[in-house]
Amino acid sequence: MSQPRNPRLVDRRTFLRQSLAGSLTLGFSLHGSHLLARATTDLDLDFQDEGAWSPDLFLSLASDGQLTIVSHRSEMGTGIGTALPMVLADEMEADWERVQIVQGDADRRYGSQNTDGSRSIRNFYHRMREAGALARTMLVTAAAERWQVAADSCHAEKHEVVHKPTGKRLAYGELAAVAATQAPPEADSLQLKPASARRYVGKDIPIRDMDAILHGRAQFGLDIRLPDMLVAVIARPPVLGGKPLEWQESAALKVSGVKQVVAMPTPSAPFMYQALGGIAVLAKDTWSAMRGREALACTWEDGEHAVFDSEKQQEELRANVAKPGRKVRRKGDAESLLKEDGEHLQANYEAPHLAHAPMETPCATARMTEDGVEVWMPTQAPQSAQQAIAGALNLTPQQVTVHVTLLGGGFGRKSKPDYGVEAALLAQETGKPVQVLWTREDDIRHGYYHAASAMSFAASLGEDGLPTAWRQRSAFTPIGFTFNPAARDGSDGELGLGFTDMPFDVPNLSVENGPSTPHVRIGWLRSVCNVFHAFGVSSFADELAAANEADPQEYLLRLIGEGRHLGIDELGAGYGNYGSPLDQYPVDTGRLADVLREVGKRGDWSRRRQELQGSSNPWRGLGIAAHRSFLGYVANIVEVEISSSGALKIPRVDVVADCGLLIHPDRVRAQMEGAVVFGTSLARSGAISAQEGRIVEGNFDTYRIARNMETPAQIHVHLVPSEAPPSGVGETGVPPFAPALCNAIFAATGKRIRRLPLQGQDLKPA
């Protein structure tokens, strides 16, 4: 590499090549080298099982006793660059303070490298183990030739094999050259460790990228530099589907240190992930491109989306809910039920599209070179850009390097790789290397949203207070108009997330879609339909328990019920349970149920709550919502305070959370921790709207993410131990959120909480 680069960011042939000579290097098939490794698709919606794909991995261990081992995964804050090497590391017997990790770059052998859907812990946890203690098996086996002794009779024991009947030691980097020599042993005849012997899984050890980050030393994607670098800014049409009439080049090219200007090809529906089209101006710097863009003064033509109102699309969501959709569960007969009872309650919930907005905005560089053409960007899908970027440049993926740098944030922005793609078609036009650049505004004004929805809930109550019958609605803004210009009604997968497996254990239950008309790329953000599902379900059962006067809490328990399995036959055939078996990750409603005791035991819900009851001046109340989600299972108890004038405040957050075995604990807390302020921006000011087209929203003045004194004061995160498998722990903190904020404020001021945001309602008390 010509330009300097931080040390961990090695990419992976240069990683083979230094590592080679004189040490163990591994790449292997770990389910059989009769299986081949197929690359991530593009459209990934129904989270499809990764368990059948076959990865290669890579380690290599040198003379001197250094561990090297690849982090196929993008790292964004999760800990994840550290979580799967940690599992490598303990299985293998390693020694922490020896390991180095590397950065791997894109590459269909690793398997899938998209990080989002929290299914890296969970996907690739055990193949991590097979790694370490294939490795481990080699080593031992490599130590008992040696001393010409029995395999048996050694043992690994911190980056040393211990032979037991004599007390003999080999150091790992003694053995590397012998290992490499052997045959990989079958995968099946691995011994994987016990769970008394783990050294890491479990513990907190700090991310690798800890120190760099404090000391501003970790590199980013617009840390990049390479010689003769230009910087491009891209004025992009206001309106999905929109191209450039008229602009001011020469005008542009006056601006002093503007180089070039560029019109970028004109996009076509499906827009996937193509770069978005307009005029984009290079400079010798980032304000040159910025001042060049703003002198263009391009006009538009708008084309069919020019439409899109947010407003009027709220409209047509609700109206949708308000009749009879395709149904996608049915228990009984909840529609006869709820047409003899006069008396059933309704309720309707309505949540607005989102923006990633992660502090990092899109950027990406790119040079061409003689075999095709090299990347450097943030991304959470390294192999979808490989793909797109070769789509683009009309070359094969063998031809284009992607190179994964530090991730400033991404809640699934950075799995959609246009910005990627902008860079390789400016590089390839200029012939120069090309920093794409995206200022806030173009990150919010052209970014992929998360789905705008409505819901509708009906419920007819028996006399012991629950419900005899249950009729839920959604629709939404699919992710597959995307994909598929034609898309209306929602998938099974979307559908999965927090909608078509309630856990509520009712009579007679219906579960219905409805259909929407999409303006705007649609794309998964952090929980995806969790967000808007959790909101409905969990608020509508809050409701019932106050027209019982019941206890929220005692309320959920008898909804949820005994604790049982949700089968394929209740759920439906089309639910994809986030890609892993139904056997191995069941919809528990027991574990559900336990993690709502628990944070009613750790944030002393029956107390507190009776103490709050009554308060005025401020006005406080508790409130309580359980969600499963990503296979795990959080729940939240939220406190807030209203003043008389109707502003906010949230004193304390409780959160309980059963995520099977965990990882790497000090990176859970944080992601729950992180979840809760993710989900107070969304629930007190997320909103994306929508006039003639264009977003009206452009940074955080208007686009508001939560400041410190409108976040939780205090968060307060317990931990389930369990030897469940791993589940995922990004995603599952923030559904519960916001229901339980609504709870809070219901409870507070007696004002039900129907449509998110908060921002703009009258909180005061009724």
Second form
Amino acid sequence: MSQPRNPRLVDRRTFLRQSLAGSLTLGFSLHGSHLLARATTDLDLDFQDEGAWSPDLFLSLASDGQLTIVSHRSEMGTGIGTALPMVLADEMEADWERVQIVQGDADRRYGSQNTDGSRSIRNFYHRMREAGALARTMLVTAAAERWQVAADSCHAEKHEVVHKPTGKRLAYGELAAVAATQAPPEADSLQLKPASARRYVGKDIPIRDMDAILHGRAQFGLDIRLPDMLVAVIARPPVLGGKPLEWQESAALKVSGVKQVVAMPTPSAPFMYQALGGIAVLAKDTWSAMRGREALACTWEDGEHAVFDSEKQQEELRANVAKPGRKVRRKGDAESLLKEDGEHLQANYEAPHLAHAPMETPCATARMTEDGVEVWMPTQAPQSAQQAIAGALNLTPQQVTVHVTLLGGGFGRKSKPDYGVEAALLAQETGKPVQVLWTREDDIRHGYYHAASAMSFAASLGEDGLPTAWRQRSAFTPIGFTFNPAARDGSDGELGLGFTDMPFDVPNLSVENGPSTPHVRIGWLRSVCNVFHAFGVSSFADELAAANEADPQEYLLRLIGEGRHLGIDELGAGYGNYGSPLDQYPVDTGRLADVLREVGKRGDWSRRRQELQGSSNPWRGLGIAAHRSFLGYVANIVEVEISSSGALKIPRVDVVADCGLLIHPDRVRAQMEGAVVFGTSLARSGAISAQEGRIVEGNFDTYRIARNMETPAQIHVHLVPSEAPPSGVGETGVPPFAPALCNAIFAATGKRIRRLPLQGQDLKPA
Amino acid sequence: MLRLRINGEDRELPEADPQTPLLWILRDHLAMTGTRYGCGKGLCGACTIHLDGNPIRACLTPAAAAEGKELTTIEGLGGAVASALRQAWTEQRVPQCGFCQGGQLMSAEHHLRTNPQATEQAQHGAMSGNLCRCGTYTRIDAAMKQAQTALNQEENS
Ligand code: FES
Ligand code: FES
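Could you give the coordinates for the form predicted in complex with its partner chain, as opposed to the form predicted alone above?
Up next: the whole complex, starting with the chain shown before.
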């Protein structure tokens, strides 16, 4: 078979031009009787039920056979803009060569467009199949009618309907108009294709944007160019909630190219997605705007969060896990046992705030229109953007058009549309099209930070070396603070990210949460609380293995015990399971054990571990960890090498991932590789810190992300073949990496790492 | 008046301040947006372009420094090495979000063109100034090796 080409991403205008050229569009609805055949004027077919998910929005078949599929989720590098259209095309028996993809604007009729939580595939796989099956079924019916034969003597095959007995064929395009007169079948009458008939699902189709990326034509947020557009950079309060006191407007205006200086509205808590305030400098180009901002020499009134000091915050976190916390899961009586038998092992772990630092900084472009505002932005959450912008400009969401560009990385930062609000406010204020650019320093200093955390663990051990009691406490700055300034405790949702669902089979267990006081906007960052929870849980398990002088892999498997499903009786009613039902996506410790065994095989654990044992100068060792997150199961073996100067190298990482059904295996693999690199960055050097309320780090010199030589030289990914429902993949790979790395450092040097990042810690053996 | 030669074309920029970094000349004055802003401080390589065939950081280089010289951006990057690289990048499926990849290709093209026999270690060194937050480094290694092999075979046949 020849290599399938990558489908074109057409912009909306091109698509509308094509559609308006008289081709007939077939529209569908699974809900009610809407059947639409008409010369298309827009993909947004009239639909009364505002909140309903309407597959007719997702596809359009023209009379020349051109199939247009809407990608309603944001493309930030996961390949989702290719993968979901593949699912639809596959189920429809469409010819991928005839597919073009349009990126959907913000529109509630698509259902959720929030491209975070690793849920695009798991929430839309089935819905895309339904849309495809519906179209296929109607086309087959149309052909049967045309031929006056029974529909079940016909079948669809690669953009055609075939009448088996006679071998007659009709192309999809020729059938579009007839199909549009059919009554749509009921959703539950649709026959989905069997796995054996899959055409694209499971294949590594080239991604949509490949050629554009390789030739510099891909359109990211900052690439929007509008006539008379001004570029704005904003001097934002260095402390959250601060206000500008004095600024040199005239000095800024003297900088050539600067056109206007605008004071932004000052936000108040809860900060949510509000613009952060400050003073905007608008100029005819970016360079002038940047120099204008320097000339402002703005001074600030800092407000209450000027007390923010990272050292003090870590002390508070530590103190709050040193005492009993709110119980979120309990089994037996861990507390009494720990008192009676003694805490045989006790350890604390901590990790700082992190910034997302996507390669493309936040940016947005806005212009006022006759009836509202039009905004272009690289956003993971177009509907949140629409709402936040409507709120800030006093418009209805319908008056706000949000176009989604490609995202130069997101990692959760671009789920928060504050930068779109800034651009829209400035467009409204100036009446001109405005592009807001965040410099890297803006990005690092004004983020929605990943929580700072501390955890404490205690266990008493039985004769067999396994814990008879296990207590774990975690405290972290809650995301809730961004939406409610009084929030101090972790939510059930956050605790359910790798802490409440701790997988080990211990007879007495206590899982507790302590409070913390945030001073910055807290946001979700790739893998969220799983990052530190996995670090704590999998490091402590390794400490127990070491205390028993056991093989860490064998010990982990003993800790997990018999494969079982953790039920809601154990996990508590608050356990969210990533928004998916537990019967479909159980917390299955058997699958966790399986990826641990498999990574042992693939990574040649026993042999290599023995080989490296006792090595010195360089000190080498292997570490292992496994974690369930976003409904998938991932195990890592990490090899480290520590030189006499304490420099760390990571020669090899083995990853085994069980993510259920794989829609686009290569992109899943790429996510796993990327997760290892993301994990490397946060483990080596990820730390956002504050003094006097101000973020200390500013650019890639102080907030370091891993360069090629710092990342693992080899990353071997094995994906477990599975027909289980697809899990998330974008975040699932990150959590086990940091603990596996730190466990490897322990194996190599005997030094136990209990604090992230590694930067600044002496890794040489004592 | 600022005069630049970019991708083989002469461009006149009567309104531009010659001290403006090339990055913003390209992006804001010429709407050539393939060259990207990642840090503005020479730390990430997203803005890498060629000045007389050698890689420079467009975010740090004033436009005046390029007068009378030949500039190449990702949009205009061509030739045997570039096409071998694009081929390898496609086959290894290197890009994730793609934002850094123009800069990666600019660095890779210069390196392979000037060091056709370079070791993997040297390639790593040459590429170490280009950050990729998505983590495509191991694929970049593989793609460079593939392109290098392809070019050397072409040479020998
Ligand atoms: S933008 Fe020039 S090196 Fe980062
Ligand atoms: S591919 Fe996204 S930053 Fe490199």
